[in-house]
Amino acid sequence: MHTYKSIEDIVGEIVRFAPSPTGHLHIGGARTAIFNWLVAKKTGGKFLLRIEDTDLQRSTQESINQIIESMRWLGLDWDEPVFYQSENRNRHIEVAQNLLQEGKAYRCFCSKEELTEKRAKAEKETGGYQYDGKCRKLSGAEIANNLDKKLPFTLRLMTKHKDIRFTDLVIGETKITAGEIDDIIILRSDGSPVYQLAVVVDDFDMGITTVLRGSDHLMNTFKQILIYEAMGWTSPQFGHVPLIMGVDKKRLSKRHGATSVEEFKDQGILAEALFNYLCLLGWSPGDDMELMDRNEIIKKFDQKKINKSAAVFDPKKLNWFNSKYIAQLSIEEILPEIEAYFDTLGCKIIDSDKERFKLLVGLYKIRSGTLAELKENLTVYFFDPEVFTEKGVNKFFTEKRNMELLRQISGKVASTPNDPFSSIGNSEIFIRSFAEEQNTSAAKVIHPLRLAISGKTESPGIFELVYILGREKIIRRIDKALTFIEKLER
C-alpha cells in the first residue's frame, strides 16, 4: 500500500492527476493536470501523478512512458514517486471486504444473463433500469448455500436512497435524487476492484484534499461520495471541469486534427506555448492578458474562476501563440534544435556560413507559426527551388521581359568582380542599380528574381536573402528558373 507520511506537513492542497494509459496524452487531460498542478503551486501543496493501470487489457508501458514524457515536456513537476494503481490492488480488496463484513456491502449472485435480462425488460417497460436488490434479501442460509455451491458473485454497496449533493468548485450546488444510483458494484465477480472503488481508497490513501476533473465525471463523484460515506472518511472538494470542444463545438477528437501532446509537440508547437494556450480554455485572468509566464499565471490563477460552459479549441489561436513564442526565443536557444534537425537530412551548417545561416534564421523565426513550419522555411537555404508557387508562376514567370531581367541579373551577378552580395548593403545597391540599368522599377526586378531563387512569391527582405544565400546560389537558381520557363513554353 501506498502511504505519503509527510501529508500533515502540506498546508496547501494536495491534488493528482491519474490518467490511464490507454493511449497518448490527450490535450483535455493535459488542461486537467496543468489545473491541478497550478492549484498546488498556488497553495503551496502537492502534485501527485497516479497512473489508473488497472485495465490490464488497455493499459500499456508505451502509454505510461508517454504520458510521463509529455507531462515532462510540459513542464510538470509532481511532488512523490508516480503511483501505479495497480500495485494498490489488495488495500482496494481489503477496503471492500472491511464493507462486507460491516453490512454495508453485500454479495451479489445474479448472473450477467439474468442482469441483462432485466435490464432489457425494465428498458423496453420503463426507459430505464436499475438494479431491483434483490441479492440484498438473502438470508444467510441462501448465502451460505450459493457460496457451498461456488456460484460466482459480486461485491455491491449497500446504497442509501437518499438525495447526494455537494458544492462544486467550478459549477456550485450540485446534487441528484434518491433513487437515482442502484447498488454499485464495488467488486467483479473475479474479485478485482472496479474503478468506483479504486479510485475512492486511492484519493484517500494520498491524502488528496481536492479533485479537479473533467465534467464526464461527474455522475462517478457521486458513486464515489456514497463510497466515502460508507466508509466513514472525509471526502475531498470536487471540481468538474467543461470538455474541450472542436470550432464545431462538438467534442474534440481525431476529426479536428491533432488532440495529443505527443502531436502538438512533432508538429513544433513549444512547450510554454501550449501550456499558455490550455490554461485560458475555459479560464481567464479576468483582465484581458493571453501570454503570461508560469509564474503570472500561478499568481492569478483561481479553480474558482474556471467558467461552467465548454472551451472551444481553436488551433489557429495556438499557433498564434505559439508563433509569438518562437518570436521571443533568441537565436542562440533556437539553432541547436534546428541544427539537429537539419542533420537528418544531411545538411552542415558550414562555421564560415553560420553567421548568415542565423540571419536567415532571425528573418524566419519572426514569420513561423510553429517550429515545424520555420524549419520548412529555412530550407531555402540548404535547397534549390524544385516547384515555384502558380500563383507567382502566373504573374511572374509568363512576361518575356521578366525572363529577360533574370537572364541579365544572372549574368551580371557571375560576371562582377566583386561579390556584390557580400553585404546586405552591396546587395540593395547592386539589385538597385541593375534596376536603373534596365530603365525599370526595382519592384520589377525583386518579384520576379525572389520566386526564381525561394519557389515562393513572399520571403524576407530580398537585399537580406540574396546576402545569405550568397553568389554561387543565386546564379545557379536563376539558371533553373530559367530552364523551367523554357519548358512552360514549349
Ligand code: GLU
Given for the second form:
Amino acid sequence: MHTYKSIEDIVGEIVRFAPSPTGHLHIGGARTAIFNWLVAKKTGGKFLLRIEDTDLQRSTQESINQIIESMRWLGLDWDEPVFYQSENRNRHIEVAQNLLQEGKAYRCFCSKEELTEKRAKAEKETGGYQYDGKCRKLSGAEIANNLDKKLPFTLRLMTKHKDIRFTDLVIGETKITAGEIDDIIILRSDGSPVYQLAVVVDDFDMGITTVLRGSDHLMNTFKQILIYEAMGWTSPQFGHVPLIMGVDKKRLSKRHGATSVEEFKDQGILAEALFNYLCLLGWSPGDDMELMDRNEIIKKFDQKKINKSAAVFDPKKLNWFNSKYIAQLSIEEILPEIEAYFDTLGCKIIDSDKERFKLLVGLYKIRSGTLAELKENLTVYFFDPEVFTEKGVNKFFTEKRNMELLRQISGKVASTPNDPFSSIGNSEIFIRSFAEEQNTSAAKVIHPLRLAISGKTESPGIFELVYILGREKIIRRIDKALTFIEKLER
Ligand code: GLU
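Given the form predicted on its own above, produce the structure of the same protein in the form predicted together with the ligand.
Shown next: the complete complex, the earlier chain at its head.
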C-alpha cells in the first residue's frame, strides 16, 4: 500500500489533483489543480498528485507526461512523489472483499444479457433504470451453487434506502433522495475495481481532507459517500466547482479554440498569466484586483468564495492578462527565447546590432498579446515585407504624390553623406525636415513610409523604427515597395 509519511504532522488541508491520463491537461482540470494547490498553500497543507490510470484502454504514458509537464510549467508543485492509482489495485480489491465479508456488499450473478434486457425494458416503460436487487436475496445455498458452477459475478454495494446529504464547500447543502442510487457495482466480474471504489480508497489512504473538483462529479460524490459510510470512514469535505463555459455559454470544447494548457503555452501565453486568469474563473478576491501575482493570490484565496455559477472563459481576456504580463517582463528575460526562435529561422543578431534589436523588443513587448505575437511582430527586423495590408495599400499606396514622396525620401536617405538614422533624434530631424522641404506635413510622409518598411499601418514610433532598422534596410524596403506599387498600377 502506498502511504504518505508525516500526514499526522500536518495542520493544513491535504488536497489532491487526480487527473485521468486520457488526454492533455485541459483548462478546466488546470483550474481544479490550481484551486486545490491554493488550498494547500493557503492552509499550510499538502497538495498531492494522483494519476488515475486504472482505465488501461484509455490511459497513455504520453498523457501522463504531458499532464505532468503542463503542471510543472504552471508552477504547480506537489508535495509527495506522484501517486499512481493502478499501484493501489490490490488494496482496492481488499476493501471490496472486506465489504463483502461484512455483508455490506454482495455477489451479483446477473448476466450482462439479463441486465441489458432489464435496462432496455425499464427505459422503454419508465424512462429510467435501476438494478432491482435480485441477487441481494440469494440464499447461502444458491450462492454456493453458483460459485460451484463458476458463474461470473460482480460485487455490489448494499445501498441503504435513505437520503444522502452533505454540505458542499461551494454549493452548500446538497442532497439526493432515497432510491436515486441503486446497488452500485464496486468490483467487476473480471475482478477489477471500479473508479468510485478506487477514488474513495485512495483518498482515504492518502489522508485527503478536502476534495475540490468539477461539478460533473457531484453524482459520483453521492456514490462515494455510500462507500465511505459502508467502510465506516469519515469522508473528506467536498466542494464542486461549476464548469467552465465558452463565451457562447456552452460547455467549453474544441469548438471554442485552444482548451489545453499545452496549446496556450504554444500560443505564447505565459504561465503566470494563465495561472492568474484561471484563478479568476470561478473565484474573485472580492475587490477589483485582477492582476495578482501568485503570493497575492495565495494570500487572498478563500475556497468558500468560489462562485456557485459557471465561469465564462474569454480568450480575449486571457490575451489581455497575457499582454500585461509580457509588458512586465524585462527584455533580458525574454531575449533568450526570442533569439532561439529566430535562430531556428536562420536569423542571427550580430553583436553590434543587439542594442537596437533590444530596443525593438521593448517597443513591441508592450504591444503584443502573446509571445507568439511578439515574435511575429519582431519579424519586421529581419524580413522585408512581402505583403502590405490591404487597408494600407488603399489608403497610402494609391496616390501619385505618395509614390513621389517615397521616391524622394529614398534618394535623400541614400545621398546624405552622414547616416540620417544614426540616432532616434537625428531620424526625427531628418524626416521632419524632409516633410518641410516637400511642403507637406510629417504625417503625410510617415504613413506611406511606415507601410513601405513594415508592411503594416501600425507600428511603434516611426523615428525609433527607422533608427532600429537602419539606413540600408530602409532604402531597400522603400525600393521594393515602389516596385510593388508600380505593379499595382499596371
Ligand atoms: N479522475 C477524475 C477525472 O479526471 C477526477 C476524479 C476526482 O477528482 O475525484 O475526471
